[in-house]
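Take a look at this one chain, the form predicted on its own, written out in structure tokens.
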Amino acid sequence: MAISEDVVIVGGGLAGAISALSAAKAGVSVRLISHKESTLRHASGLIDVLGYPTEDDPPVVNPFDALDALPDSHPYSVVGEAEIREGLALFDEITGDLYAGDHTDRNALVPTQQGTVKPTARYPRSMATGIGNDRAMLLVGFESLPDFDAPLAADHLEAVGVPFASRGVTVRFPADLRADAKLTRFATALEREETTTALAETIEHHIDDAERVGFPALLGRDDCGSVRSTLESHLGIPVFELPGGPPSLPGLRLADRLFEALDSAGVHLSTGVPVVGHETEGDRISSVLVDRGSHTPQPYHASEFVLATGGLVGKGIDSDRNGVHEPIFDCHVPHPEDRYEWFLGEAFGDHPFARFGVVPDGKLRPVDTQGNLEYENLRAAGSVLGGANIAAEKSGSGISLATGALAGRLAAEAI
């Protein structure tokens, strides 16, 4: 039996996720389509909304008064203020009490596992203890977890010059794991009360005069706040996570919120399916082809599309010796010719490539090299737009919010 929705979303990642809500919340039909695990895995879980306007400046306080100091080819410009404000109220009202942060326009500045501090507008609660004020801070680290050396990351937040006393240290993890466990294997073991009890006798020794203590972010896959609670009634002072590198159990977290969210919202799911190509009549897409292990890849009909593949680390924008293109609907990509003119000299710089993707017009649908329309129902969100540089902005949530509750609220009321 054939396929068909009144809006087709392709791309599983937060503005694919966030589109697909926005649309149904309009209330017609939705259809997801993912080929791989969500990015939010290896994603912090901080929603940020933007840090830096350029890369020479200091973080900002509040992101809306830096809005006017971006391009105008910036998404942030296209869709305005309003649209933003509209994203993150939408992501409020879906992660409840799993966030942070929405009581103020003032980014937060969260500690992170590699002693920095990361300029954000949403935090997950377990993070919350860890912003701000002047109280010492105790980070713990475990010998069997490599990847974070809590007194190295102590050193480095005190020589960023927080306002507060911080100090780490490295324990056993108190229970037997093997030597190369995953995150979430700590995180499962964490969800006995037992295991978590013995971590705080353990830490007790080491208090001092800490008046909170913070964890890498593994405590616990699906019940993160009794595992907090129990934490903070032995030891009696504060417990929270830090934000890391991938995989990241906030990052999860927020993808099963997600798709929780989508289910609710009657989203229809076909996961672990590429979309290879499309059919079009006239200016119009008819519909996406999809690949499901069959000869014939299969027609998904629909009256509107959304686009929110990711941008070149997520592979929704491609390139080769032959140049940068966009490859389900090879929407035009602006980008010099010459490939030497991709990339800086310095390692860290602002380079072109960075700001790579399609171009919209003010309803988020891509145009070409004239600036015409590519499709009439078609419309771009999350990083596979360009003219911004998510990375050192620090933008790349807050675009996706911002674009994808606009594409899909823009798709429902086309039908």
The other form holds:
Amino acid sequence: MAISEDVVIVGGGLAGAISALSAAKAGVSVRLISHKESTLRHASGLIDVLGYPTEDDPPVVNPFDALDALPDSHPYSVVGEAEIREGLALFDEITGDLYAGDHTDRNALVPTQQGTVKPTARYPRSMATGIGNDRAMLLVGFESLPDFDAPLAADHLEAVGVPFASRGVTVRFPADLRADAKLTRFATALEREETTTALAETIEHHIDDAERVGFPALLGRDDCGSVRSTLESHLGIPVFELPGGPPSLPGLRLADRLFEALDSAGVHLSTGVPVVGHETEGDRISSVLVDRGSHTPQPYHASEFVLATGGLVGKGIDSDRNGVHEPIFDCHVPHPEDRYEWFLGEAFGDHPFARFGVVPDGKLRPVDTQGNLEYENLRAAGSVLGGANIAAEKSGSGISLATGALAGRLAAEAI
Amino acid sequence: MVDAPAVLVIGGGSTGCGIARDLAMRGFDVTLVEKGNLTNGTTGRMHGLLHSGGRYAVSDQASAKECIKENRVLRDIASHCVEMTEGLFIQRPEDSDAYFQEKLQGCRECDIPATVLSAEETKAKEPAVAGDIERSIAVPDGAIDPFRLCVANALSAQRHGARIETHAEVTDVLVEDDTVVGCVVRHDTGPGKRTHRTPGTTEEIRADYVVNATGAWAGQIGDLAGVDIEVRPSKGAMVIMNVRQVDTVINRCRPKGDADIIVPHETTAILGTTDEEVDDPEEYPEEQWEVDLMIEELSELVPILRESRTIRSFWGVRPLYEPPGTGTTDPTDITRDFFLLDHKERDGLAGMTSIVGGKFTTYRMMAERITDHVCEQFGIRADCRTADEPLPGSEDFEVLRDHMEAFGLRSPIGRRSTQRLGSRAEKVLTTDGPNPVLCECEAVTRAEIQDAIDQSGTDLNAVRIRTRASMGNCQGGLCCHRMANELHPEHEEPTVRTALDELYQERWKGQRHALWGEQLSQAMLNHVLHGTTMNRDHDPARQETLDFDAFDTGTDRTRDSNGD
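Let me have the form predicted in complex with the partner chain next, following on from the form predicted on its own.
So here's everything in the complex, that chain up top.
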């Protein structure tokens, strides 16, 4: 029997999930197709809206005040402030107590594992006590965990000029893990209470005058709250996580929460299968073709489609020596013809490749070189959209939320 | 030896380090100065071919004979730097039979073991070669790690009393009464290991004799001494693949040409090369066409290369030299032979000899000749032992091969570390603390990084070349910061930050030439990790004071909640 829905979403990251939830909320039937593990496992788990609209200026306090500084081609300029707020509201509704930051429009400066601080709009509640300026901080790292050097990060925070004291200590992890155990092993080990208690005992005498304690983001794979509360009740002061990765446990926890929400919203899920192409009828897409391992890819039919396959990292945008393309629908992706113009000489320059992506009209429908719609019933959301340097701006999650919420809603309205 | 003549060697490439080792072993009081890292110039920018001599068997038989001789020596003294892959000269349908025969004949005349393989035998040995090839000649080519070799020579020289000074640039050559008596160097930081952010000093190093072993830069030292050395630098491009598409060295069996060799190297394969004369060994264009040429041409021998992932490209400069008056216009026609320029005989300037030209494979032989020459100046009779004494790391490597898994590491990691370290493995890998893998692509552990830091200070590029950390698929995206973390707490935070920025930028530089497909995706991932997650691109430590209180400072609700 042919699979058929009102709306098919291609891509299972933040943008895809929000699109699906937004469409499902409008009462239509939705299927989400995702291939690989979502790139959320690479992401910090922070929800950035906008930190640096311009390259050389300090971070903005209020991202909404800075939207005017963005070019017209930026996805935020396309969707507008109200949709950004809409996307955040949907996110807040889904994540509930998992996240904080919704009490204000202002960015928070979250301490990172590198010892920098980073402007962000929403943060996992496990990171919340790392924010705030009035309490001395102890950072704790582990000998066998090379990504995070706590004393170095503390020194870096001092160099940043944070208005609180920070100090770092490196201890041996109180469980027998292999020398190069993955982060998830640490997290799972801490879900045993005796390990968490042993950890508290290990660091007790390092506390001194510290008023809060920060760990790399590995305090439990799933059950982050109880690991923290066990530590807090032993140590008597708040405990928080610092973002890092990959793999990023806050990112994985968020992915889990999104999939729970998709489940309860009645979204049909097809995971672990790639979309390899599409079929058309006139100006419309009639189905996407899913490779399920058989000889011929299987068509998944729908009236409306949302492309949320990610950018260069997620392979929603692909390239070869001759050019840049969007592999599923072959939507137009503007890029310089000479590939030596795709990048700059400085590692952290404002690289053209960081802005590669499809071009949307006002309703997020990809357009071709002439500005004509690629397809009447295709919308795009998230990093597959071009026009933003999400790494430099710190805008990736906000764009996914704003464009995802709008694309899902418009797709449902079009049914 | 109290009255040993003091010799200053300029240049920390393979030749300079080889000379320093030989001189030190023969009892000289040796100082070597290098303006960057060891291998900073040409040595660190070659494709790592250990020549069998086959490549020169038609065009330059003298060089071919030297190559096969030194090939055998290096297998003995530097076994942990060498992988005997074998090499194939492959004939395609459009390549001439006559040249194939000439090549075979040439190999035999030069005592290079050479076997003709049919197309089927060739494909059985190397399945990735094109289906339509005619046949091949198998020769004992190999792969050699130029970094490891160079560092081993420097270590050996140190063990024999030499002083090795990197990041020390010669700013003047001291001449008194038509005699060179030393040099002035500018230390990047202070003398000794490099420490970023430490202000530099200037030092006058007096010497009884100076050896200019700066290769393509020899002319610049000549200028400082007031003599004219006409080196003709010639650039060559190389492209690094993410895996070894081939396990043998693949050569095209035709007369000289661009893009005709693939060298399997550790986890990668290196495609080479071009040959274009340039004006300045430091400043020359690195061009897209060279990268494309390499992939297109070599795909004719190994078709899978057309679709394969490249991880970066780099360019090196050959220190070509020809005696005045030869008048060669095409750099590929310039001899690969080396020349001793005794500036007393040549220019009436005593106390200095330059060595120019030559090939990496014969670096030891060149070092022997120049050391013989220095011995003559002082009437010293001491035999050269560099062909007989193994380099540090290779002393009892055969025994170590049996103990590769002995360090509590997962076996592939233990094996890779042990191969890199050779007989130094036990000393380096024996550690009390946890020894996690810091670079997953190249399987490098903390102990190996720490050993490299002991050797080279805060210079993470020097750590990189000693260990291969950050040289794999991710090009440092996942490990640069881990390497930098290892500098702390011995070095302070700003120093660590500068060292990290320098390494990250160096890794970026070569990747730029491979930015499409998988590697562009990787570059964006690195950009997102270091930019978005770490906020290193807007590191607030570099900015003016932030008004922390203007930002969200959390709420009481979040302060007291443990809810999840």
